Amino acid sequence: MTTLSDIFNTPGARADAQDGPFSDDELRLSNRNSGTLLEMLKHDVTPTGLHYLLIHFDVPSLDTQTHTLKFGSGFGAPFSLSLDDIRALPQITMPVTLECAGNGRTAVSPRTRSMPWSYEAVGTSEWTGTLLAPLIERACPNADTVEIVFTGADRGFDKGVEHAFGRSLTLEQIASLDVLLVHEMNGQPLLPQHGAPLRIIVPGWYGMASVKWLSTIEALNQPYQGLQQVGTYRYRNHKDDPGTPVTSLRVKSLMEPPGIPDWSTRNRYLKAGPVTVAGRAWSGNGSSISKVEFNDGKRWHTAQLTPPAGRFGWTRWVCQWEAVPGEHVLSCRATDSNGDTQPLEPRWDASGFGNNAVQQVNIYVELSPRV
């Protein structure tokens, strides 16, 4: 891109990124979006104000009292629902771990020019709402329906294309994944930045599928061609590769960084002796975690697991480590019930999506604490 007009008038336009210092654009994105503080992994449920955020455009200002969700075209019995209507439906609360598809992007080289996530774009909340499948059935999708499209109230440009953020799912996916129409997060009404007053939650998938500020639901008789469905969020070998869709979470784990941090580098300091190292692990499509291993820089140790509260929540792991003086690189890796294990090195993707390589934490251990 050479001019400002290219951003808004050239389909596919997005500046390439180079490894090295982050661009002003990337810094602006990182100031708008926020990640979970890794020391908060100690909580089964991420505190609401510390759950990660990725906001593509501007946060819409929607009136909770007047906003309605419209089941529109492609349905034989279209209808609209207010927030009060939705609250009156059967309610369930489900713990779900959400992760941004770009989490870990900074470790993929050469990187793409986008939100520079390292490890922090993940969190678990208790989402309250109603199952979406019965509402889809009530609206009577036409017999030739192929996909259901969810469109939010947020609108902007990406790759030179103006659009409202939208994503689609098949009827089978909506039913098998227990997709929720959500109005509460951790027992409180959704905050504006988390999609108030309504959003969907797609358990077991990366966060891009969980459309926020939900306004319309439509049934299509052909695959949805919205930009956020076919133009982004696809695994690609190069930028012109049509790729394959980003869908379910890849198996992953993180540790609560032991010790105390250096202010600018976030490297850790610890005194020698026995240490309890702990963290979280998760996978996609409701797959359970079968094993987590902790590496102290010399060998892998098997961690103890605490089962999650629900099918789509993360698993807590704990391991005991005898910290000896010196410099260490700590890491952890998870294996899920499908037999998938985190790789030691990032797998290549042109957009930096789905990087589930093992986390590394640099730590300095002293024989005794400083005075």
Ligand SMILES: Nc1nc2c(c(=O)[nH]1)N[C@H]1C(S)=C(S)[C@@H](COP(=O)(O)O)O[C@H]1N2
Second form
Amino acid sequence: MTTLSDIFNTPGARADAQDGPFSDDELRLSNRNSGTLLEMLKHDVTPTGLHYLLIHFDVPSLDTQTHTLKFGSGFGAPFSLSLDDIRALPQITMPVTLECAGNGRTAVSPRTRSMPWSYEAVGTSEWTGTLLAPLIERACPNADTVEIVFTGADRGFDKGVEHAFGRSLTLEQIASLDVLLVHEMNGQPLLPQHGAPLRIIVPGWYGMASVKWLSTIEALNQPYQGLQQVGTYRYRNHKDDPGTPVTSLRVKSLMEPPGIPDWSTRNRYLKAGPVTVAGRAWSGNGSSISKVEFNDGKRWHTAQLTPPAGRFGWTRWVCQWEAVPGEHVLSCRATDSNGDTQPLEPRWDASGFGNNAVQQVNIYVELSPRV
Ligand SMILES: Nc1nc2c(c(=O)[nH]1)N[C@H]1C(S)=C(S)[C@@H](COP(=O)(O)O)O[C@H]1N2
Ligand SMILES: [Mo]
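Got the form predicted on its own; could you also share the form predicted in complex with the named molecule?
First the chain shown before, then all remaining chains and molecules of the complex.
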């Protein structure tokens, strides 16, 4: 008998690696999962409608009036919370930079057939909610708890496995990362595509940990085996490599595109003369940005930094450049307080995760504009 797993795991449907033209599947994924427009890097807070999106399955339609968050198995004193209950708890607002682990995948060759991000799967929002650690404590996780699992209301198939999107964290991670239970983004109730009415935000980690449409929290006495925890989001050298988990953000920077673009190639056009180039840099685990350098195609210049509003928001960088006529490839490179620096070339990963190689921007500079 044909199983659902056979139907949704047909060979080639999720080819391991490929190069060259993008498939219809990749195009469809990229139509659903939009990226932040890089010109929006000028804003400390990414305008809500322009924050990138990554949605594995379908956006569930949950009713804010009736939705409850349930503390399920593994707790000695489980309870449920409505949105009003959550709003009545102590509230905090935190700027947090979120980046998809697959950001930069298109530059890792050969690539995995998945969401084909270039540079744009990153944004910073002010997230409002309540700290999760005290709530977990109130629900009294059993003494043998090793992990807490967060499950969303969205379901689907990946690699032939039907599942609800779920991710786990240890109690220690929940406390030390300041994990937030969030119902507002930039002062507005969460939009459906960003997890309405409730999600978690795991500051300093790649986005997959920040479970949207949060429905249940459970305590497990053994490591969680959900597909999104053990079957993906692992750095792997080849497809049979068990790999290591993808966790905190790697140091990275991006540039606000200078000048004006060509519609299809996004190559830039600029008048010669003094220009202010600027952008953002961020890293994981609360490490701060210690240095950003700008390269004009000839040499590296040290940029000026403006510290972020919070421990988990991005840092603004600015650099003065005397644009001389010619064709240039501009780039920027950040270093964090751990001494980690962005590589010049993408490092290999079988799923294209964690590519933090320097961005390259093609620009054509002329003495005086023709238009
Ligand atoms: N329930 C659920 N949570 C999820 C996802 C999902 O598909 N389902 N996608 C994750 C991934 S991979 C990322 S990068 C972030 C994206 O959050 P955003 O769409 O609000 O930017 O949500 C994460 N949380
Ligand atoms: Mo992601």
